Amino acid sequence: EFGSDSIVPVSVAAMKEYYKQFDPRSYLRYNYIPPRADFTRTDSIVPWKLSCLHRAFQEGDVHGRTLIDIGSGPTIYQLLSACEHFSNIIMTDFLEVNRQEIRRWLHGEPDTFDWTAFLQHACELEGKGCSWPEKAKRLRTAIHDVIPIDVHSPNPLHPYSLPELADCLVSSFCLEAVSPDRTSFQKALTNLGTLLKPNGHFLMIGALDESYYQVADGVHIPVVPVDQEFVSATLKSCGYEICTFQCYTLPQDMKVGVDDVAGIFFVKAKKK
């Protein structure tokens, strides 16, 4: 089992054996409640984010009809924003657990996680008027399909056949976290670019320094450490040109034992 404290240099096979041990309630629990997800702060990680994916659709030039969420893990709250501009979202993960937890709360089953704050918070973001349980039922139209993904497959969402390519994609804290090195995670980035129309935006949202992260109780998985220079030279390696790069570094008290996280980067691309 790995552990934090027994950092090494993994193979991409090494990783996806890493991850039959994620467990999705554990990593929401970690994640997503204060004071990472603390909406009354603005310093605190979740809102920061949301706010980043909020002024991203607003500036008007992220718009289409399909966006592909990448490693959708088992969270909706990277799309709250995208849903009043995508009818046609999405959504993929490599875990058949993080692909279950979803369609769990797609169709309203009991005992999901409450993802009401943050629903809340993309309407005050919006300054729409609109409820959130509107909000909810507007995501949960627009959500089309949740599938299998490999970012290290040069076809990423084989078998599965996209009608047309893509308009946008959202990434978040998908990359680093499954790549066991830089190589890697670059190779990864190209493959993903098949899935985008050219002149069509990437939004990614990554974890800056970090080198693990706990998917269980007792259970940590290995990230490739990045930065915001790293980031930026891949994207620009892979054919995009950056439009806005964001970080947020991690008050002491988001620091919370369940990774060792400096901070979080928002970016901005668009494929050329």
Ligand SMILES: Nc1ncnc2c1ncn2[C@@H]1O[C@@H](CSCCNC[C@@H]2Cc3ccc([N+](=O)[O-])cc3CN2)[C@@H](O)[C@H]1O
Second form
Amino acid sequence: EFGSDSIVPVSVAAMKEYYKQFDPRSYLRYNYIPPRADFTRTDSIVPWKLSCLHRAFQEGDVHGRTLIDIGSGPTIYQLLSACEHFSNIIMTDFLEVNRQEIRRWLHGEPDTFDWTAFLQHACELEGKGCSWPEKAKRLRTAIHDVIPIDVHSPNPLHPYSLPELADCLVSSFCLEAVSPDRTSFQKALTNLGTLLKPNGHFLMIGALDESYYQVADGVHIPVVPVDQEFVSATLKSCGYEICTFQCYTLPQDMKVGVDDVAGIFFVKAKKK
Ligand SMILES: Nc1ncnc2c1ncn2[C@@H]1O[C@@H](CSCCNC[C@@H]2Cc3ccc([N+](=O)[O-])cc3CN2)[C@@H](O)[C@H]1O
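Alternate state requested, the form predicted in complex with the ligand (shown: the form predicted alone):
Whole complex next, starting from this chain.
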């Protein structure tokens, strides 16, 4: 007997049905304002994520021309460090509403989400005295495309054909939130591997032990709970070596009722 709010996804098709209810503005409101995005707190989630990404690129071994952001959603923060090291960034998402949200920000349209504090924080991390408008301009210049993706397809970007494989993949909170089970998570990771050059890097951020999240008022999407052991083992079984694996445990006041996330992981992996 399942609890009233437990959700039992049965297939990839069922997950795609759930995503028809995804509301970008609600999603941004739930996850990208304080306390989860509070730059005055060292224990807030977004500053932790931005510092992981900053460090990953600062090590100097992640570089090249093409970077693909997998399942971008309606957010751009995940590329604030990447845009200093890659000139050809391709953003992707399953939903047109999310691709549209990103395009509106890229075109500087009014009434888009305010990423200023995120841009300012990234400039502070880099310590090169750049201003947030300069950072925004650099990010907009590096993002060359916003295209559809389905990680459950053996050819995830079909019908778009990549002129060259990516030197780096970035993905934030996608695989665990779009896969009905762990087998499907692993298969999606295998599909994504076809987009990445050998010796290319995969920088993944994800939720630990999450079983659902809210995408609009009263609409919950199921998530396959994953932990460090499963994510590491799956990356290794897909031909990656783990360079870095970092975990963040949510303080009680970061649990704001929009999901049951226990922690966040950041993994930097290299494709053999
Ligand atoms: N088949 C598919 N292939 C590729 N992308 C797909 C597919 N289906 C849906 N998508 C696309 O992937 C989705 C990515 S957003 C998924 C949200 N993940 C869970 C959410 C995130 C989050 C954020 C921040 C924090 N925090 O603590 O700060 C916690 C959490 C935990 N809850 C969405 O853009 C959808 O449009």
